[in-house]
Amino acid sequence: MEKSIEVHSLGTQLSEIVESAFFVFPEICLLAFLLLILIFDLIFRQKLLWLFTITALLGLFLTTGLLLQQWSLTAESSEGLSLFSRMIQLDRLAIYFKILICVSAVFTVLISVNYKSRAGSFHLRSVKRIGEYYTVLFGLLLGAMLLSMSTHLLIIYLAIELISISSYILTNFNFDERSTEASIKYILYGGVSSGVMLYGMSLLYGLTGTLDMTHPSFQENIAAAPMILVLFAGLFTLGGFLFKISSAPFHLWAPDVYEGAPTPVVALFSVVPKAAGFVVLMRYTAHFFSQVSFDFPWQTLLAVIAIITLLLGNFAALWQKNVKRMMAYSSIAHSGFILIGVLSTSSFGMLSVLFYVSVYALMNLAAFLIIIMISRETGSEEISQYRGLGEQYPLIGVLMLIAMISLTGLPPTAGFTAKLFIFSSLWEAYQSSDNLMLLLLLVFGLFNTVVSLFYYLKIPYFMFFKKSETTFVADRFSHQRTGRRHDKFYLFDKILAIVLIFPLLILFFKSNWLIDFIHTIPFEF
């Protein structure tokens, strides 16, 4: 009798796994193309290099198509679909972020096509490790997509580790001393934050008896546990999420990694892990902080973290001379702004987060693409080398100006709309809670927006108001007479930059196009 019950139970579990697998076809597709690229690398190593890029793009397009089909088939239910015995949750929130991740990856692959590292050791047209590059990149994407759906602490940990290990490898793909140093630092910081997070998760499991954040016993047992243990467990777990979004005090890895890693990889780091980190943070705050019965000012805690993140990011960026280090501190500051929407907890706050992250992805990808183009022309990543480039290359100068204005949050760009939504949600949260810390955060947020003007607009200032020490145009013509090409602003990159910049202008005037799409997502966890 017991044996028949066990067989029946096993059969039920296998049936549930098969049914659940139907709803993770996008992840299966991504994994299949990862394996396909790996096989191609074994067969065509150092040959048919174009085949790897085409295969990677085809895999990303098919995955995105499956996600769009999944979006249309997914009912607008606040509960979503619990898959694999409640280990992951498929809802429109997860699908939206997965689409954003795939689209960002497509642009990353396209940005990588003409990228060449400082020493020339990483170039997709000649690199021996092109198959490895795309394999590891797809591994990072797979981890990010799983993290977007995760509601089970074990799956969250495994997904974060998959993202982290892939990131450690990609950081060193310049294959020089600076990349190696950045990768080692990234591993050390990541190991510490991973250990802290795992310890917090183990405490939560000991207190609740479950790793499923959505399980009713999770909140019930937390309410019955000693408050001090619950706080330690919750804060330690929170540390791992803060590391992924490069928020204080787990932000120290970002400047060195951004400077040392290949610039297309940095563009990916600034968007994909951050987006996945924020969606799991939204779920975590909803299930842990918002629903526990003890009186703990968690909004105040997140507000303090956001203030520190804003201050450190913006003021450190003021003194940077390397453009990639400046963008690293900029990324830290933007994490502070997105945290504002997370702590608002309202539907409008969640909508603001999604809009901000979407616009932020466009802004950062565009900025890093233009940085690649300029670095290829000047041979440097120092801001001082941007002198006079706006006059010599007006199109590049105008595109960079729009990107910097949008990152600052000024009209007429979508960056202004994104910050307007974030601050509006914060004001709404303050009015409903009368928490003075939220008002203080609003003041600091506005102040830091003004501070960001001084380092974002420094780049257009050098491009348009400083005279160039080297006349690249004259050099280019002299090289044309000798039959050699010097102008390295490829037409493909220019078109790609315009494609990324154009929505930043359109979404300022027609923000309802994206807002209406986001409105179809039920923000109830």
Contents of the next structure:
Amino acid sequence: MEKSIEVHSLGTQLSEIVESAFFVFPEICLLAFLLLILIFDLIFRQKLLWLFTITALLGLFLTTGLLLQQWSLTAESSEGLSLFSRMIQLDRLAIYFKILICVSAVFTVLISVNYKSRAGSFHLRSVKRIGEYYTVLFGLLLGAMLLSMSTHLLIIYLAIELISISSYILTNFNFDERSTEASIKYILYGGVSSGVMLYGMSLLYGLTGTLDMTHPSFQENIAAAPMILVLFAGLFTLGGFLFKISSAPFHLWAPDVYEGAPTPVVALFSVVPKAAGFVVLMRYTAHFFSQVSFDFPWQTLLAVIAIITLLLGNFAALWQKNVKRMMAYSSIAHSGFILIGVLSTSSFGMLSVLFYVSVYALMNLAAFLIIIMISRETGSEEISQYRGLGEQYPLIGVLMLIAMISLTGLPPTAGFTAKLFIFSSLWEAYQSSDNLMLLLLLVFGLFNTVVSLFYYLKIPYFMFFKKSETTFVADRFSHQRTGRRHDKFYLFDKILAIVLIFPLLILFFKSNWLIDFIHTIPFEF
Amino acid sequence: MGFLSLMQNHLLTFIIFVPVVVAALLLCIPGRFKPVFKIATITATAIQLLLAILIFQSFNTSPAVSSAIQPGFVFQYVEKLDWINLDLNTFGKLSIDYFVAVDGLSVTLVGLAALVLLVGAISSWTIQDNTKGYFLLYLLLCASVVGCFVALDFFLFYLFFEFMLLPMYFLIGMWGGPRREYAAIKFFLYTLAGSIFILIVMIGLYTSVMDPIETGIQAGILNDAETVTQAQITEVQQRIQENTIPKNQIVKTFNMVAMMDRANYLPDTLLEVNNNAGIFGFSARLIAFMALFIGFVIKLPAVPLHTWLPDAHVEAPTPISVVLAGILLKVGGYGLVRATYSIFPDGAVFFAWWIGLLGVIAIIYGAMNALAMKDLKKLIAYSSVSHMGFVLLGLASLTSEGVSGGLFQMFSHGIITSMLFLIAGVVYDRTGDRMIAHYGGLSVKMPSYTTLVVIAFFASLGLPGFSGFVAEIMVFLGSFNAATINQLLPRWMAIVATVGLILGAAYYLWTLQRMFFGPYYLLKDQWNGQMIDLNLREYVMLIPLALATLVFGIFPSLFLNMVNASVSSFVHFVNTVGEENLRLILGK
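So the form predicted alone is up there; where is the form predicted together with its partner chain?
Now the complete complex, all chains and molecules, led by this one.
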């Protein structure tokens, strides 16, 4: 298909839409399953609960299959397709992220299976809202998939709103006070940042006369426009993206939402919207920042944002007592790390971003799964409740330890390799630009690892170093022993945790297994 | 005998991975079979020691400099396998190898590590709670320590270097004394901070260094890695300097040997010798030297960065103190020799005076502190700080005597300090108390123990006839002669350092007098029944160490023959290349 199709009449427009529809088959499939679940919900309300989970998984598998097919169809050198009159861009970058999103969603569903909220109000095996849960979840996925393809500001806005609104609803799925409060906070922050972003976009439209970032006139007009206006427009728009990746100064929602929302949903929040946010950020930096004509130190700006994000995330995490809040700040800090790859702008930088995001998805899903498993047993999400668990359940303890080590970024885990690549790309960027801010970021970022060690190790610290002081766990256990299971953890969860943790080790020893995939993505937008 | 020849060719791989395999097997055994874990661990470390002896036996002490790719360094038992090969777009290609080998600088430390690890394993016999976890961690520690001494790929080295922290953290934190948690986290944070310095430099290095052989193959200059001539390598290096090899054909590498040759640095990279850009007006190479130096010196440790050591030592259980002082400190010293000095010889020459000063300060300050300590283990910990100062001083001198002396000091300190910590463990096992003032006249009750204590103390304070004496004398000679040989150190440093010897004699003799001689005294009466002389297990641990320090003290050539060839090429390399590089860097 030609890259630049000028749109003239309704007829050509229609035929193009029909043509383009073929290329969004995975999204159509996802949408179809969304509707299917909705219909099931109407028919089988409160009955056949497993059917919903099976259907959801089936839908996700099918979508992933279609995406893999898309991946194999796109030749390595192709520049990507512009679809729907240049509304979205289908390239390997987008497909990679869409696969990542779908795989994370599969794991999220699997994690949700045995989740039970504190008040027991959200439990997929016993609650009537299961249909709604999956419907909204699919809506979020759809938005994320759309966002990873979009190069058109309007679509970006729509996709972000779709993600956001679905997120607001999902946040409330615990149906308790905390959850509702978090949801409201999320809506408020989300609304403001959406508004700011929309304002920026409207300015951009006013300056350039187009919403299509890839359009030549967009870039020409940006280059010609007055500096102050471009700056305002650009930074406002950036704000919306920073909100999605929970980077400073738009990170405030994260801790409350992470604490209040159901844990599987949090696992999803920490991966999917963030991944999609990073694609759009990568496209935005390529199309907008590198086009501004005047000498604007945007790399320095992003470096400062990254430093602040790292600082806030890591230091705030130090004081957390609730494990989910801690993970919220940790995910903020990780955004800072990934931002480093984005601002390096080399194709090596992009590659390391993709690697990092993939590894990060694994680590976070694994960590949250274990958090769910433990909180079901201890009935609490306080870190201090982890005392002695490592000796009682060595397997869970070791798996959690590996996840935490990987989040810190120590060998022999993929978290280390990911950090190594990110910082190598930063070093390269520093060498070619001589921007001292980048060197500062390098040193600063790496020393943040030491800070992060302190709070990540807190969990293994409580699990292994502290003896459980009361025997209440054992008491509870003996009460429960009348029940069905001997071990307190579901075998299913344990296997799932191993499946998630094992690649973290594999990808350290054989990082080329993933890199060889990512390498085939042409990083030219 | 396929297996034997396989083992012969892969001795180093075996010595690293025997503990890992044993650990994997033990993982399947339920934790209640406690003796199994103990015996298996002792067996594994004994096999390591056997392998180390095999390596010693067929180690060629005067190898001919034959291969062109190794600038002055000759490695033996080389094993090099492709591990990770990445194609990173514009960044070029990246190769990480499984590259292990030994030379004179590392082979003695491998032997030391094997010996101390075996002693540590025997000493771990008394561990009662969570035996399975303890011994699994111990085995992992064994593997990573030895791996650290033989790895020549920076990535591999860093992997082992970092991986040591985790088992150590848990071993101190779970089986240690009352303040174990504080000590464990302090140890972890300090060393991790140090490794971040190393990591920064590692990133800088591998992004700027290419592998001449693999790049040559990529660029079509070479056909295969087997038949490489010096001329071909020079051609590749020249074309790199002329920028005529396209970027995506350049193979970047973590190979430390490649990093030692300045012709392998890509032009216009910060760490390249001719690059004048620098950071804040300082040469990037000198800054990188400093960073790497700090990273390893934390581990060594030298004075301003040593505060983790007394805590970690005091809180760690006896076997872990032994391993910590016996080998882990040497990893720092070894890292200085292998990485810092060999990759940045310019910095070694440039900062020689300061490093020497640090060494002298460590010697005096450590000794003074030891003099003031009331806890026997703390006293030994500070004596370690003092003795590691000799390593720094010897290295700084960049003379053959000084460097050999520094290496010898590491080796002999490894043996002696293991003994000292075991000795401290003996009283601690019996009473749970290590305060010097709480004991008196122990020689009455425990004569054989006292004999071994006297041997260990005298060995440590540098009495002639023990290995410590030879090592320290060589360091003095080296640092004294540096003033005439390469003008790097002033004479007063050697002279001031001798004060350390006197202080050493003071704190050891004083301790001996207070604890072992004079009237018999115990703080608590109920200890009286527990003051029994050494048991068989303690003899088994202490006697070989005592013999080793005597043997190496009387026949130092046993050690020096192993290192001489490598040390002289090392000293020659660092001096000449360091001077040349420094001239280029400073633009003289």
